[in-house]
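Okay, so here's just one chain, in structure tokens, the form predicted alone.
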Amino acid sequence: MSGRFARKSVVITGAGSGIGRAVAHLFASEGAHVIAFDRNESVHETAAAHDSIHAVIGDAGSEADVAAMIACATERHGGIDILCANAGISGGMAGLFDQAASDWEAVLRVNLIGAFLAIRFGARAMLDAQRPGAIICTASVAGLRAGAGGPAYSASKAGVVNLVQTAAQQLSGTGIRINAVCPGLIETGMTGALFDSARAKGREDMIGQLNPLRRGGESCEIARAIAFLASDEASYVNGHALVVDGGLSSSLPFAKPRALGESSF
């Protein structure tokens, strides 16, 4: 077996669609043995594309399910070399006064606690097997500045960025690198309605108009960034949040925000 990740053991959460599926396919195509983890049955479609992908159904926010996922990878592949904590939910675009605490709890449970659990169990497995590895968490440009997501989603992704930075320090001296990738507007199941609506109205050219590339991104572009962070090419990259957004975050906002309660028309 040849490829950049030949015989590497890789675990990916949120691999049932979108970015997670693209990551699973990329690693498998480059020789890795992949555990694709998702709560949706669609993860079996991800696994069907490559013999080296094994699907596991589970909840990224469940301690028991994440522990079982890591145990499965260890049993099948002898350990873990690369962990991608990618699972996430949007929680919608409702404002601060329109969301209940339960809405925030649901988003934080998957997006932030899910990343913590993956890091906790994944890094422990790497240490126990004495296999220095790489961990990559999917954050978002919404976690860097306002305006790219709902309040709960944005706060959860800001937490992921800080979690990565904190974990990098906690893992000092272990040989385990941990980084985040911060996608901009990417066409996935989470953003599909936006893309579909724009196309239906003949306004596809408006997608991504605020970034210098003037387009939305594709899951494969984020997958390639994640693969870089997981590879030996990034051997001295640690505790970093890599922004992949077409240049969106290179500028400060230039559109006047609406006042609270002001009509959008």
Contents of the next structure:
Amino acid sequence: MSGRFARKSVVITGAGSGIGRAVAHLFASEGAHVIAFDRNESVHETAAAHDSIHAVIGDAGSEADVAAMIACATERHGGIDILCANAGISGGMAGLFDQAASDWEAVLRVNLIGAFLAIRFGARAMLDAQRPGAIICTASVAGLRAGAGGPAYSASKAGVVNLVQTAAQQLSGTGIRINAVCPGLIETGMTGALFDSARAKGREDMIGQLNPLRRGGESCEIARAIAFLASDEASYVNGHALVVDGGLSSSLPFAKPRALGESSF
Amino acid sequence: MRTEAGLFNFDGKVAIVTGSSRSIGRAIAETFAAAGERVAISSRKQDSCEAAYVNGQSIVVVVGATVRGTL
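Output block for the form predicted together with its partner chain, input the form predicted alone:
Next comes the full complex, this chain leading.
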């Protein structure tokens, strides 16, 4: 199979839906051998689309499950070239006074500890096989600014952004590159309820109106950014958090900006 | 649904790259040209632009990018 990622060994956590599924399909369509990891059975649907995708069921926050999944990828494909630590949960939009420590533990376990485990076992496998590759973590614009998620979610994603910087520094001299992508509002399994609610109210046209492109994003638009960071085209990009949000985080929410030529009143 | 294919396919597009007679700007121009784009190379120096001529599709334009109206 030819393509940008021909015969590359790729691992994706959270591949049962949304961005992770789009990433699995994009890499597979460009020639990669993919391990699609998710705790949800829907990961089998992800794998059904391509012969080169192998589904593994497991919990991204479990040390044993992540270690086993990385071992499976190494055994099947001889090593790991690209690791996408993508699994995440939103934990809901409850505010500071409505969240308990247990809510935080659940969110941090998947979103932050899950990313750490994927990096730890994935990078170890790359070093053991002497195949330094690329690691991409799915963070969020919620990790850069307030207002795009609940407190635990936002803090977990801010943690992912710093984890990527810290890991890049810790992996100095290994040749492994590690970056994050920070999606804005994307319709996925995680945000589906928000989109469904807007449609039920007939307010679908309001989705994404706070960003200059005035629309929500699609999973494949994040997948393409992840593929760029994973590719040799990003050979000097390291320790970076790439925002892919239609411009949402680039401006202050002072007022809805007018389009060029639109009347002031 | 936007397609997943077509990354870095710039067929039929036109690019203007200022400061593109050498180093980073030149690499940008060459990258666009390799991806099928028509590229306008820009520098204040005619000689530099001619030296940077990338392929048959490139157009050399000598301008000062800071001079209003020349671009």
